[in-house]
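In the block that follows, a single chain appears as structure tokens, in the form predicted alone.
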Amino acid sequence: MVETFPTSYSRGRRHFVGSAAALGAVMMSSVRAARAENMITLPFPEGPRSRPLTTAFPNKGEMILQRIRPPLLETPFEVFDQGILTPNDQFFVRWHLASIPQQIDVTTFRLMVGGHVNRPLSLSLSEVLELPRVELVAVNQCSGNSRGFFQPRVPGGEWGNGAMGNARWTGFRLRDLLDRAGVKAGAVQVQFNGLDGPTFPATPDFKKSLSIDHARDGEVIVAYLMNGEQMPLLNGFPLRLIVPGWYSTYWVKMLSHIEVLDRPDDNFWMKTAYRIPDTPGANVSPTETGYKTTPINRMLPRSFVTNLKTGDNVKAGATIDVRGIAFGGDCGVKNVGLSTDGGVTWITTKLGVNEGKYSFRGWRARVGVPASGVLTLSVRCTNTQGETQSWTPNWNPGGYMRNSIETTVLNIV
């Protein structure tokens, strides 16, 4: 029997497209109402040293406006301690092309394949439902998560640690709609493009590709649904890839071109941006030229203290819970480590539940506060593959791929 749409999606789209039309008036007006609301104050060496919340944009609960068109919206860090999956309405935005499409239809709604394939594709929703569904849970993080941290400074948007969530997506694998349309022998990538477009003729389109080899390794798939939701038109709706382990650079939003090619992929977006030093970590000195770079690709492990930070008050000689996230890169978590002494020892922390290699792992442990000055937790995380964070911080001119150790100091009282 042929799958229809979820509830909510046909209950919704009346709904949907009244808010999806009501995207640019947003725009226009929320530095305003931010303005009128609460500040944050961020901890960034270099600046800025404050930016607004916002509850203006659709779908969306309070964010931190990084900028407004195209939006780019950070996930408040205190969310992150409600638990491992980040609700829909607090999960970050990051758009790269201004003009983004005020309401999607989704009966005229079509996903085109294309390309050098022997039998272009272009599908319907509900047609793109027939296709075997399947769930994954994962981090969605920006390449520039926490780029605000960076000494030097360097050009870009200045995020906190906010540029990222974890998800339970569900949809259907790229491999099944690949070999619907019939992948030719010579193919070397396929390529991406979404609904969003350049303002300007000269602004190049937003595409980015994968190899071909990824792209049918069964776990790239492509979402209809985000934590069991319709997904938000900020977040991608109707379509969004979803790369598993890998930066959400590649994760394009509002998909509707599939085109697989014959050729390394040369656009813009791949040729040119995100691409990082071919380095140990992307890392090379501030002064270091002349070097080979590749494009931005898998993950790192990451992990922090999610439940206390920087300035809480302690009391001497308590014990407390300490709590945090995750995350292992393209693989899994192996075991995260908490040290109250600057890593000359470490506490081997309980991890909570797991939702797979990709997603977010709680982790939780007690500790004891000493009698005065100040407790400074540093939390590391080891991935399945033995990799580990370093304590010191990475650096490269795009400010990606950041994945230090962190650090938290509390006033004991």
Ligand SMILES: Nc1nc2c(c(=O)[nH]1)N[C@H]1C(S)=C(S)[C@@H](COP(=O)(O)O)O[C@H]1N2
Given for the second form:
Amino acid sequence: MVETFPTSYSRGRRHFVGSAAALGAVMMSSVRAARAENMITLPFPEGPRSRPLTTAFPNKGEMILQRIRPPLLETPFEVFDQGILTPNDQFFVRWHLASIPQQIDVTTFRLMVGGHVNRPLSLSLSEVLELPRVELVAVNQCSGNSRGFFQPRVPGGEWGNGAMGNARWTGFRLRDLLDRAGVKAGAVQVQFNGLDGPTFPATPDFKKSLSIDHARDGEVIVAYLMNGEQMPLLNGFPLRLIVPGWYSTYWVKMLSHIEVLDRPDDNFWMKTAYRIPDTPGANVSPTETGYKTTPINRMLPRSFVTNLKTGDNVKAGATIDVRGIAFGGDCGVKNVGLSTDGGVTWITTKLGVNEGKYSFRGWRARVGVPASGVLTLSVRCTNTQGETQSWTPNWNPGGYMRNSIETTVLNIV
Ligand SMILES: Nc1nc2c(c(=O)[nH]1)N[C@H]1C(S)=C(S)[C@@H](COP(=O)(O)O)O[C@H]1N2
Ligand SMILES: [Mo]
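Return the form predicted together with the ligand of this protein as a structure block, the form predicted alone having already been given.
Zooming out: every chain and molecule, the one shown earlier first.
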């Protein structure tokens, strides 16, 4: 049966088993190696000041190491200057629970669909590969991407801007799978669970849910390939949910159980965790209490300069190329503006290839450098729904949904 898989599956599997068998040991040695190796300086207002870079995780290249177990690995920001698709081996990694399978037997793996359905399913990987194949480019962004910039500081993974990535995902529509199981009348949500689990029984297992209509919208997919290749173990091998336009907390990795619910999911990860103030931009003041909350959902527009960083030198009087990436959130990019005067005027940048409304979009502009002082570049994305980025950062106790205008300050020499 393995032979009917895409070649990358069987070829990848050997590689996968070989490299991931000693995941725990690899992770321990990675820290020792990393300590001795490069450190990266972090621009966070309230620390930490630096972190190690590591290359020791299976199927991963150089990553910023935030935590070993469960792994938190951030993409070094320069990677986003290489193109709008983030390479698999430098795609960020985030897990909540420490018990993560170190190998998957692709012959015995089963995807289960149960709950409020007419025909519960237990499908092998070769069976799911028979479902109509679809492809989509979409940004996977952690709800807490850029949390390290929050002031006042909030607890959680203190990410820079690299807890995001954009990939071409290949798989099948969740709707096709649910239709095969036959959703019963009265279904309200669909719950997703992966093969990872807690090390202490008291810790709630990581499960996320979408409304039945969202789950059946034809855009939510179950992916088995990432950028045309087998997904790295740490990004969810062999199957993961793709929820285009929504924060990646819903993008359940190592997806193994799908449960159709006839009542709203009240598990910890829906009812208590990953909730945002029900206010515009999920914004509240740090002293506010008693506001209504809602599960985090759609993403907001963001944009970044990728070829220059604060502190870089530029030549007085020169004309420079400025380029970067943007995304609209849960819709496309309408335009990306660049300002050198603190937002008094905006240059309309030239947009790059359109890989669909859920993808990163490249942009570029030419900018004249003044004779002296500093050159301040601010970048602002407006999406096709007319939503734009604001100057003032939002704040909430979860450190979620930061999307304010980014500014890069260059020294004129
Ligand atoms: N099974 C499982 N899926 C998961 C998680 C997890 O802890 N377990 N974390 C979610 C969160 S919060 C994020 S940010 C993304 C990270 O995806 P990545 O590691 O592929 O970048 O996975 C999501 N899917
Ligand atoms: Mo996340």
